[in-house]
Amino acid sequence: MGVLDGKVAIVTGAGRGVGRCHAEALAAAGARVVVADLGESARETVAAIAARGGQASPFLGSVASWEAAEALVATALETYGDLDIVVNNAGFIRDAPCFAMEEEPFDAVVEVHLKGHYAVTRFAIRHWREAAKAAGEGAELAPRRIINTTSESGLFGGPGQINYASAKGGIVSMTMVEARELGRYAVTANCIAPRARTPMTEVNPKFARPAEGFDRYDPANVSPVVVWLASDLAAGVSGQVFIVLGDQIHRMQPAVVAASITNGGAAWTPEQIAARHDELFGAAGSGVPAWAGPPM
């Protein structure tokens, strides 16, 4: 028995890298998986899953296309009869300093990451909402799962990645909205920031495969967290963000008020604000915040 027996999942960007590992892990846990990607790599992932006795179907198309996203969800419903899990993973990078970023790479990255996350989820949500309405008030609803993919660049602001970091930061906010709005339909929404060796990171020598011992950057290390979040084992987990790195899981603190000052019922002047600088910033200081992720 697998923890996802009987479930149906979509994984985007599942032709290679982290997405392929997610699709294979979900299938190994018993899910039937629609493997979405742009090219023939989707069929390769499906073949690998089938070779291990799992069930999967390919879908070739861009998640940034509204029509393709709708067709992707329809494929899951037509092929397997339902949809329980959406893992939004598809994306790529087009890096440049903020002063040199051009319109096309900015739009392309934001479109595939931010719009692509929403487009697929939007059509899944509509199906889940209709299913909940059909079940009737007070009925026990089937649990549904959204698992989004952010990055440490989106959490902390990666230099040279104004497009990617902005899109990934938006995905965190998107996840919070989904978690707040969709609980009534038995839907949870969570977000992971994987640090792993992928086609986007393998050029960095720090991500190289070690000669021996634990391979902390193996993308397969991230996928058990996705399986957990997709399963009933994580039924009470929603609106959460995790950095996943090798054998480590870091739960991120949501945005909180760090400090406050008040002016006793009167409007501020710039001079008054400056005079209370230390109250507002304290020991943290007022410069650019340090990168707060786990060490490499």
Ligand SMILES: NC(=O)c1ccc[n+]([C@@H]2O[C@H](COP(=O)([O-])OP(=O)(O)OC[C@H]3O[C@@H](n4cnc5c(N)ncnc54)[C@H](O)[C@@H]3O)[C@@H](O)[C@H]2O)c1
Given for the second form:
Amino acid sequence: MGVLDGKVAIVTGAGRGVGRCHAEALAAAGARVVVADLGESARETVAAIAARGGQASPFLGSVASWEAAEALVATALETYGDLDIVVNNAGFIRDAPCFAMEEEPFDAVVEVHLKGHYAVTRFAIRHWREAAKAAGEGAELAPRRIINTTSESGLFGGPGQINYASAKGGIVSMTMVEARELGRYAVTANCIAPRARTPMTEVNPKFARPAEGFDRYDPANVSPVVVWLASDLAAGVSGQVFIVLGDQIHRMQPAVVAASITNGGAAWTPEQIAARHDELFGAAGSGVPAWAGPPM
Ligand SMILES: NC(=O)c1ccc[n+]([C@@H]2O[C@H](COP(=O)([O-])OP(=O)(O)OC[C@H]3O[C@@H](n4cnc5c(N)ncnc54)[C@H](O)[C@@H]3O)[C@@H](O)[C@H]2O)c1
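Structure of the form predicted together with the ligand (previous: the form predicted on its own):
And the full complex, kicking off with our chain again.
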């Protein structure tokens, strides 16, 4: 018995890296998985899953294409008869300082992450809404899951990644919208920021495999969190953001009002605001907020 027996999942960017680990872990937990990626690597992941007795099908196409996203969801429905879990993970980086970023890499990175996350989810949501309507008022609905992928760059503002950080920050907002809008259809939406050794990050020597002991940056360490979020074990968990690395899970605080000042029923003047500086900012000060992620 796996915690995902009978479920159908899509994982995007599952030909390698973190996405491949997610697809393998979901399949090992009993899900039938549509492995989506740009090219033949999708078939390699499918073969690896099949070799361990799991069920998976490849889908080759770009999540940044509306048509391909629609075809991807249709593939899950036609192959396995339903769709329960969407793991949006595909993407790439094209870094440059913000004074030097060009239009093409800006658009490409925003497209693959921000549009790519929404496009796949959009067609899944339409199926889930239709299924809920067909079930009728008051019917118990099958639980559905959206698991999105942000990054610490998106949460804190990674220097050199104006395109990527902006897109990944947008994915957090997207997750909140989905969580708020879709609860009525029994859909939860959550977001993870993985930290792992993959072709995207292996240039960083800090991610290297240790000679001995726990391999903290093994990408497979991230996937149990995805399996948990995808399963009925995480019923009621929605609108949450987690940084996930090694043996650590960090739940992020939602955006909150940190301090408030009011002006006694009159509009502010700039001088009045300046005079209340310390009340507004307190001990935190008004400079660029510290990078508040877990240490390497
Ligand atoms: N590795 C990390 O430490 C880390 C940190 C923060 C966020 N992330 C995020 O995790 C996700 C996975 O990253 P990774 O490190 O495994 O990267 P990776 O480069 O190893 O894998 C990304 C996969 O996405 C696929 N892909 C790219 N564009 C695509 C498209 N248009 N359509 C379909 N597939 C596409 C690639 O072919 C590749 O197989 C990404 O969203 C990344 O931004 C990773």
